[in-house]
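Presented below, as structure tokens, is a lone chain in the form predicted on its own.
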Amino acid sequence: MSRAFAKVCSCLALAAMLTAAAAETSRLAPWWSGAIVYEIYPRSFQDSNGDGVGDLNGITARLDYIKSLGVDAIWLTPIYPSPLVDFGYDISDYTAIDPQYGTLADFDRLVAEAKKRNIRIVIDLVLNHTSDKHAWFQESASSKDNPKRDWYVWRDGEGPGKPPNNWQSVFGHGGWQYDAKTGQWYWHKFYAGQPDLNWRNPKVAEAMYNVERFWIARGVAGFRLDAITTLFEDPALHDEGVVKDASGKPVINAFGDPQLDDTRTNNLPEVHDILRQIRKVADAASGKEAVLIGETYVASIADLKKMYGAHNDELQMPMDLQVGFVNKLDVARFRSLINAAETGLGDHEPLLVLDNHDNPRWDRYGDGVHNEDIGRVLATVILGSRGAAMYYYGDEIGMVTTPPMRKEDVRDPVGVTGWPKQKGRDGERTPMQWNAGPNAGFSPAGVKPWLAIPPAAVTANVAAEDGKPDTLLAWYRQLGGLRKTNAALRDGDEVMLNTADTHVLAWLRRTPAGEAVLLACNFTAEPQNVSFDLNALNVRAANVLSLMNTPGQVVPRSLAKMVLKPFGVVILQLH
């Protein structure tokens, strides 16, 4: 037997062993452990009926593509009937599908077809507010003595024409809306068309628990809980504090309002009581198979830990929205936040998030020269770290944020209200780029999509990258595959390495059985020399097997000396 052939056999045996170990561990863990969650904004993924708007049947038609990414679950942003004040986050019926997206039968088919591919469907559940067109609010607003009056937060003003206090809407200006018919004000943390529900009323809670039961019975694998920290507000209506700068002057936000500290309307302790009940209902309805993902913008890893519950009885997957939103390639900051997630959550598993429909895409990190390699760095951080991972449709082909250039082209109300300082969220919601043809393959030729197709679609599209080994799409697919077949990458713990290095982010993933993978990412536009001494960690590294490398990266032969190209990545199996 030749030495080269023996080495190939050894590598194949190692791969088989790691695959078997990963499969056994995965069999014992809940399905969401180590999962890849792929966020889809349904309006923008695939238009199947030629109306310029994406729909459920369009998503179903693309399930094989999604499967190729190694995705375990799809998170759909709202698909309920809505007047579209906030493009679906203002819900007028929680147990139906908006006709522009399809029907309940179309939804059932999507769930069934996804299940055939071992992909689960998670849907958005908006609990903080409804649409002002929802039947509940219509009744509530009809009179002060209507049985549903207390389903929402109604209060008297401080005086004629004066709201109850200084609370503001997230989307700019005052958060109270006056109702001339009943002479009171209702609270809206978001738009005036999104009145806040009163979660202190048990009837509201039970109505929402029934919504949970309805969708679980239709086969959903769980819920992403929108704005979940905002369910409660101070019942005494105390004013919120004004944030001041170092000189003592009020900080002015992007809407021209004084910035408030948000302490009376966000992350109140009562939220945890409701989360325990939501979890209890989901567990009972699904046999503990449904996952709860939280939109959890919190101040620290300690606050994030609380969202799991003191007895692991709240969210299974609160989003860690700190790591992916550093917004600059700062090695020290990334290392600190990843290490905090690894060491500060106890036995809980983090859910790392790169971007989403409310924030600029990954290219906010780009330098205009090395963007594709920077995209590989970011994908490696999110998909190569311990825990579950979430990314946004189109990241895998390098779709970039493309905001409208003129106010008249803005669709998002945030941009309408805040222009020109706030251009809104249209830039990260543009249609998926499938090919270089008309409308990038999103809508048929001759149809005007709901948002314009970015010019970059000519080169950054699925057809152009499919089957080519050096593309960003290939990188995402390979990472997705490794997370399923490599025991260390899927289930191993994590240790940060070279903690004094300010240029290279490096970490080790390893299992108790001794399988180990080293990942190293150059965060700079200059080549970096780096070496690793793993003796102190009891890692056997007699052989180094390259699993993945940035295109053009020289494969390192040892850990004692390697050179990472600008924004280069290496992923090495140590054995």
Second form
Amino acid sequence: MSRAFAKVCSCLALAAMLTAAAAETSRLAPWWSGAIVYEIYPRSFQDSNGDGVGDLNGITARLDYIKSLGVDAIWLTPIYPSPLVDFGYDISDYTAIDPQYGTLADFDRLVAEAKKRNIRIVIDLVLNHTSDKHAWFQESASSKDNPKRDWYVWRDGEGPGKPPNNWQSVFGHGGWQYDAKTGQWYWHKFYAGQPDLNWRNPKVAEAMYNVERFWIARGVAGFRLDAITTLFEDPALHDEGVVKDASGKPVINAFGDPQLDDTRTNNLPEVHDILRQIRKVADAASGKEAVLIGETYVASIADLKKMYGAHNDELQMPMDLQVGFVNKLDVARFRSLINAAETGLGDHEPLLVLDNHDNPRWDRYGDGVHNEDIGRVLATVILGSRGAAMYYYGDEIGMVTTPPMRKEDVRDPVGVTGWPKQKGRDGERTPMQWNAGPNAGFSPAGVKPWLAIPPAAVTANVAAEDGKPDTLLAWYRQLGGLRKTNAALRDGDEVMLNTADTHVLAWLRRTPAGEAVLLACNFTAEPQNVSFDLNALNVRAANVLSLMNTPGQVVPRSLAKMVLKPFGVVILQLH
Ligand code: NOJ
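Having seen the form predicted on its own, I'd like the form predicted together with 1-deoxynojirimycin now, please.
Full complex below, order starting with the chain above.
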């Protein structure tokens, strides 16, 4: 056998081994490992029937676009019947679809069409509270001895006109609502129209486990568990502490109330017992194919780790909301949070989140000059790090937060209560920008969408960016593809590099087999010189191959000397 032929054979053998290894990895790893989860706010994605509100058929019609991003799963915020006090997070029927969004048949079609494209549908499950119009609450409120009275948290006041204690609603002011008919107060962590369920009552738990079973049988691939840390309250109803500033004065929040410490109504240990049950039900109903994603605003990586369960028996993907919500392009802070996700979660995989329907979009990091490049930096951090990643519809085309200008235009009750200091969440919920035509292609011409189309839609839209290599959309698509095909980006661990650098965030992804990719992002508006010495890491870096680099960025030839343009990014294969 000639040497050349032998070399070809050994390459083929190696390629076959690698393919087999990749197949093995994908067989063993659950589908959500390394997944890209794309959050859709259904009211705002695509209006297919011209009523100004997005719907399920609209999403189905856009599945090919979603597929083009490399998305593995879509998380739909609530689509259940709802009086819309909190735009769907107040559910009045857990096993139906709100007619505004379509029918159960439309939902089944969405699941089936998504499946054809290898995209899974994850739905929101709101367990902490129902709508006050839900039949359970209507019964519960009907009399003190109704069998469902104990399904919610009812208490006597401290005296006439005085609530049971000082607890507050997340959405402003007191969290207890008086009911004149029965002379008691009910607890609502969120709006008064969202009474908290009593999770100490096993019947409540069983009813919700049946909801889980219902949707898994309909083909959902899992749930995003809303406000999951707030299921329990202190049964003794102790007051919460008032947070004080350095001078000892009470801190006043955006609603003008004293800020409370949240210790009696959030993150109580009992939550974990319920998470284990929810997981058992999901595992049994789906043959371990369903994922539980948690809305887990927690104080530290140690608290986040607990959400996976001591025996890996709670959430598979509690959201790591710390990385995406630094709110400032601060290299040291990003580095330490990503490093914490890499080193502080044991064997668990993080789910990094960039933004969502409750918080200003990615442009909160913008400087007004380099926004598009800053968008690329953020996408690289989220999609180039180890683990699963979640971003929000429209981030990929650079949609910006556009809050209403006038109080009379505000739809989110948070903004109604908090105006003008707190303008609410409408700004991050505006309709998807498909093109520069009427209503940005979201609703037909002549229809008034439920929220106004942002002026920026004229330039930031799918049609304007599609097929153009230097756009933000192209960057997202490329990253989405690369993290599936490149072994180091798909399976590699993560090591922070140049950890004293205050301008450039850089990290290495590497597999045990020796594949290595270096990612470097300039977090500043000035060019930065960087070099990397990877000797101590035992990484082969004789050759540097550019996998991706931002528009205008000079492709580096070696690790010894490179210049990153303002907010420039390079992604390099080392070998
Ligand atoms: C978190 C959801 O993301 C938010 O939109 C909602 O208002 C609250 N939970 C209450 O359900």
